[in-house]
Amino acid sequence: MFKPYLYRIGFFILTLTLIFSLSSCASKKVAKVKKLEVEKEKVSEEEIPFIKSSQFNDPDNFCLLCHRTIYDQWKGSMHNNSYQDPVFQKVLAVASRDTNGKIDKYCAFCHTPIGVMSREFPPLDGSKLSEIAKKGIQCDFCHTISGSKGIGNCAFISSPGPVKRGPFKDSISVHDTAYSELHTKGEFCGMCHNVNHPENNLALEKTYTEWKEGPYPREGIQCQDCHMTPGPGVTKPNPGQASQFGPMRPHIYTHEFVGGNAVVTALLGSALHQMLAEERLKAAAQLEIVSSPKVTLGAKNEVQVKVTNKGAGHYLPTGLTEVRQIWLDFKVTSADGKVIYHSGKLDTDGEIDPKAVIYHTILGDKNGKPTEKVWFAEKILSDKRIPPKETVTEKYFFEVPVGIQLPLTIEVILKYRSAPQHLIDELFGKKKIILPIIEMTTAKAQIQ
């Protein structure tokens, strides 16, 4: 029978330690956001709004009072981690270098976008960056967007202040609260996470384009629904609560924001984050092997493997896809254990055999070259990925010589790297780092 008193008492406790860092008392507000879908907008240097970081709440002492569950989910994470990620450092420094400073602000605004709208960055070194700005995509950034000026090339509107907005439409809180639609939408990802070149409008990342050309928009399935989701795949329901002061709610958004990065988080040292995301990639794709029943000795044999993304809602692989590498490991032994055949194994340098099914994009430079750099880029030279809910179908040739033991055992490895190991040499060090390969999913068949 005192529950309810001490829940007042404890809630009125919580709000005098919070009022003074509001700039005003609670309220309730509903508004809603408008949403926009202006594909590919270019938001240039000069429309990047004077904000000062000083404006933005720090999670660290103001976000987790209240929502530690929340807070702990975002902690360690790749947004958490958006700025002080080594391998985006190292890039941006070889792109400035590269460009003069020219795209060092473009680069930025993405990793840091209060360090950027406070001119707080550059310098490159990030010597002017708060401690603010250095939490990369934090709580307060996202939750004081009022709106997006289309998608790509970081196209929100930044509104800080008392008001948070989110997804709730009958939040109380001790501060001012407002609902918006457009960050229950795919929308909101796509202000970001679309990429095109600055200054020749090429499409460096299409993952939200990917998205809404899918199957998945068509089947209501939103950016938010998997990534900000238990586990892989869709998992709604997920009942909890937003705040420890808050009502149980029939569904709650995680803030793990989970992707494919299990690098960057285990260099910085999530093991949870890491975990999730290498449980994401192996929830992705699914394999099958198509196969003549019978071995022909003494001649060549042909071997079909399909792929399928069966659990991403964008192609595979997506993002910077200059760099990402998905590939099959296919293998073909005798019952004795001899190779008969190899595709896809790795060189003692840690680099893919060629001739192997790699899914991935190339960029050309203005000479037509392939380049891994995507300042310099400024065509696509091909493209081979698998959209969602898609399978592709490839074929294998290997000749059976005369007196091999069977059955012939094939096996099917679909493998998933970050970047090749050649990059990250020139990045850190020849094999400072060694990048982890994960294993997506896997096949195996016998022939006779």
Second form
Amino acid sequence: MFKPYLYRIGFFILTLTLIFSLSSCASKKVAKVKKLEVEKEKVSEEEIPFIKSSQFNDPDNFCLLCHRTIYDQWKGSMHNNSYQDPVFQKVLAVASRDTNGKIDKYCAFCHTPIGVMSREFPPLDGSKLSEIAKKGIQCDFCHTISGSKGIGNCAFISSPGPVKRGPFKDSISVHDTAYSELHTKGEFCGMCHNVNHPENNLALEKTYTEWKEGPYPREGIQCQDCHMTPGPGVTKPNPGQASQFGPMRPHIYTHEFVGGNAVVTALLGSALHQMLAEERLKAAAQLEIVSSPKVTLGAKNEVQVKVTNKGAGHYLPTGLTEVRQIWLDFKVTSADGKVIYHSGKLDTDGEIDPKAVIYHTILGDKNGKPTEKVWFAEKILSDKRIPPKETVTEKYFFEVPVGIQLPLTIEVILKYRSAPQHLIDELFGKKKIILPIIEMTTAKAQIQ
Ligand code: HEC
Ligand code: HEC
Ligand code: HEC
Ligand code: HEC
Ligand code: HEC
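Having seen the form predicted alone, could you give me the form predicted together with ligand HEC?
Let us now look at the entire complex, which starts with that chain.
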């Protein structure tokens, strides 16, 4: 394909002036980043380096100029939203109140790394934060990570400057470039996608570990292959240009970073990211109904439901598992439409039937009482989730009265919600925000 080569050179000369004023730039390859390490390490506050926010380039007036497509993918992503996310803001305020501000920096380090390193955060209200720090996890923050201290609790080593690190060994640009193996591996994501309690080290989120111990790394499938390709699933190769001024390449990674969040993406105005999150959830699981073909009237009947995690590289659900809800809505109806059994429906407050099959974790506080407040968590009381590529079987028993009209229809829906409705009601006011429920997958069967 013909590329505007001369235009490209012209553009380079033009932007060189701009770049020189931003950095002391000499376009060269620099040394490879440190070898990957995979040990867990606690990051204490004293270790947080002091880096001014002005040392980072703003995506909106710099990276955008030459990486338009990538910019549009990242804008409105949960990485871009990580600080402004209203759910994070509300929960952080409660956490801060409960701990007299002790936990503020710990929480914010992952959600606005630039804000914490620049000491613009605290104060909690964000009144000292520069505009760039509010943009969350952004281009220059990720692409100037020069190494890692391990896995979890913000183990990144940040070295802002002219060198942008990425996956190419032959990249030529007006800014310096360097190949970084770290950026091509799940260990890069693992620096933040494993969260341990700052005092008792309890594993609060362990997406990286779930992936690492599962089947995907053995097949060479990294987080990037699912979350940085058009998806859902591993959609490689994805040919394109990393910059409109760069060459055509056989594969480039995308930057929407889509997970299951169809709430905050929508609240903060990205219909694209909302739609992609729903699409991803719908491709994650599979249901199968197993039952005897004959109904036994006047007695208990058994039906099994098999749930398979076919698309997620980690447990279903993962991440904030004490809050995320995946559950089975299981319904048996007679031929004339009478519901004879229903498990997993919502009550008028939006709470799930307590007897339903729910996939999530329950955290316990120091008295062993269930808590949704991670800062009070000291143990995991229960963990019922579905590991990657595994199937779990649920058994349902229901009475079929004599005289019922056959056949019976069994309908099962696997549902996803980002949080219990009561939690959102507590944070935002009763029914101010009604959380959407996404139907991940369904199955239907008839028995005579
Ligand atoms: C003046 C244009 C321009 C600007 C501004 C710019 N880039 Fe680039 N960048 C390029 C070009 C051209 C390439 C080469 C693309 C290729 O090799 O396919 C590139 C390559 C890269 C690479 C790949 C490096 C590698 O070795 O893998 C990264 C990462 C990158 N840029 C990040 C950024 C970030 C972050 C910003 C904002 C802080 C930015 N760029 C601003 C033009 C630019
Ligand atoms: C959460 C960290 C993160 C953020 C935020 C981020 N990137 Fe990347 N980016 C990566 C990783 C990781 C790769 C390499 C993936 C791989 O090779 O496996 C990458 C790849 C790239 C590349 C190489 C081409 C490609 O797509 O494969 C360019 C250029 C780039 N990013 C620019 C940007 C720009 C510009 C922004 C902001 C609009 C941005 N990135 C935001 C992590 C990030
Ligand atoms: C600097 C820390 C950091 C790094 C590095 C990082 N993430 Fe994230 N990521 C976050 C935070 C914080 C959020 C949550 C923001 C929120 O919900 O408010 C997030 C959100 C996400 C989401 C959206 C989750 C949802 O519920 O929809 C996905 C997907 C994701 N990250 C994937 C990745 C992948 C893949 C990588 C590696 C290429 C990566 N992240 C690297 C901190 C990080
Ligand atoms: C085989 C593909 C695949 C791989 C590999 C993979 N994921 Fe995912 N991920 C998914 C799918 C599908 C979903 C949506 C279902 C869900 O929410 O669990 C998802 C959801 C997520 C979420 C949102 C969870 C929620 O409900 O809030 C995060 C965060 C995330 N992934 C991060 C990662 C990280 C970090 C890695 C690597 C350590 C990774 N993923 C590896 C497919 C993958
Ligand atoms: C080591 C990095 C890290 C630290 C520290 C951290 N988080 Fe997060 N946080 C994440 C990641 C990654 C996600 C996304 C997981 C997912 O989507 O399931 C997330 C998601 C969230 C969400 C969900 C937002 C939404 O829209 O659903 C809230 C709320 C939150 N964090 C609050 C906190 C609080 C409060 C603290 C301190 C007690 C904290 N975080 C500390 C990495 C971190």
